[in-house]
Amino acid sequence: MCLIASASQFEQVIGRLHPILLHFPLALILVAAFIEGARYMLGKRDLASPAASVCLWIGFLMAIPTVWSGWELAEYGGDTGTLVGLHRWTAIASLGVMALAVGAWIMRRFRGADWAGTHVAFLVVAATLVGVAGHFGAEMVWGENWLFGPLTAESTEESSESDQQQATPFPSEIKPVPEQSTGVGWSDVEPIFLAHCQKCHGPKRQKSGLQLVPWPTMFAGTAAEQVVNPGKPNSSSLYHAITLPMEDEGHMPPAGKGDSLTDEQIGRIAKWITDGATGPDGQRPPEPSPAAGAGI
């Protein structure tokens, strides 16, 4: 057993602390902003509330390792995309405004009510940014439109029926490609990728640098980097990942990140790859990028 961890391993451990740390500053800054905002409205502006002061200082100090761990988590996981950027930079902005709120708190200690308004304003802005950063983080974990999704759902009954259809047990071992008589095109498999893969591998977020939708992005990179080998599902890492046992670390979608694919969905993807992994208009996949050093 290796007793000395490498720098990379240490960074991964720091990154995995992020889910543990993030709730402390989020809750404490919100509480501090609420208390100080209420006191300001009631005319209590000379000195900051002791309870709010404790929340501010602990929240600010906890926010520093929280932002650091989140950065490391995205870096070693290869997490890229618009959503990741929004989450990262709103969190950093909230940390900066927290620092300003701390500075205003110090000035308020010496100047009294003259700095009360500035102190409360920075607290409210910091709390707002923390909430926005938390919203983007929730969308990364639970999917787009996580907060307001229920308001736009067509009906509870349709959602329930969909959940039942997706609850089919996952196959316990990798299976050969099932036979299907009809051809399968992109329109037949796109709904599967949108429902099960887009959250982590779509336009807004690319976990491990992989994007699966829209169709052309699936074939970016060299032949060795592509996850789909047209015509050969059993040698495609995408098909391998969706047919691994659920308890396997490489199983996709990961446990807790979405419902596993049904046998019918897996078969449809396999047939689509077998038929050439064609695009929306039946076009063939683009040629892989040349490997580094090719032709030299």
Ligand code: HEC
Given for the second form:
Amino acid sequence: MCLIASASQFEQVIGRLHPILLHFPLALILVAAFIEGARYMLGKRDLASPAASVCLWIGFLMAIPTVWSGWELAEYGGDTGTLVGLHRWTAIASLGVMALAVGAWIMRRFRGADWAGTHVAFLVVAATLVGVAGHFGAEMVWGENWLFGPLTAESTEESSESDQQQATPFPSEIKPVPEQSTGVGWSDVEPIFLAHCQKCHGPKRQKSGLQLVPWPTMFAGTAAEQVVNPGKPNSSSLYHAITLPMEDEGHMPPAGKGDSLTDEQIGRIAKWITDGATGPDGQRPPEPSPAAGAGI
Ligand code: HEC
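Having seen the form predicted on its own, can you show the form predicted in complex with this ligand?
Following is the full complex, with the preceding chain placed first.
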């Protein structure tokens, strides 16, 4: 192991601590708000509870590295999009309100009951925000509608077989390529991208800055940035990414984050690219934007 890590490697490690750290502020602030809220209702308003105080202080102190690590993780993962933004800013807001709750705790310690209401109010707001931030974070990792997905899934009958499918937030049923079709069009490959890629490369989240659905977004950027080279699967980085061996870091979907595409799906995508990577109405892909510095 190399002991002299570069600054960027160090930052990546900080980022990877995020899933470990985040449980501390989340649980501790909820517990602190619960205890202090209950005590307030019961009329115990002079001094803060020692247990809740420990939770608040540790929760707040752990929230600082949690936010930092989350920031690094998004930077290094190249994670952008509205969902990441919602998660990031609700988390930062909750850190801010936790700091206010700590301030109110200090005032309460010196001034007593006068500050109990403020202390409890900040705690409850901080706990709510941390819960909302956690919810957005969970959607990023587990996909949208993870929690209630099983309740709203359409077919509840053959549950034993389809349990796994119901938990999948996106359609996992891929229709076979019609035999008589002359070429493979967008409607034949779109379900694959929706089911296996949208979570990280969709409208809400763009890992590595890459969006694959809806169709035109796949062709954003300069020629060098294009992941699909219409007509040429072998010079399309998207095709490479889905055909790499699973242990390869560049394999898509990333190892442990979803099943590899089947040979049939890979073949269908290859054919779609060969057939011109056409859009929903059979249209040709837009031209890449001119390279920076190429002149106007
Ligand atoms: C769990 C999240 C996740 C899923 C699901 C996922 N990707 Fe990715 N994708 C990433 C990450 C992270 C990177 C950046 C990898 C890197 O930089 O090493 C990436 C990078 C890529 C790239 C390279 C982008 C570039 O800038 O060259 C392509 C192409 C790609 N993904 C295609 C796909 C396709 C196709 C699917 C579905 C079959 C898919 N991805 C599913 C997370 C994901």
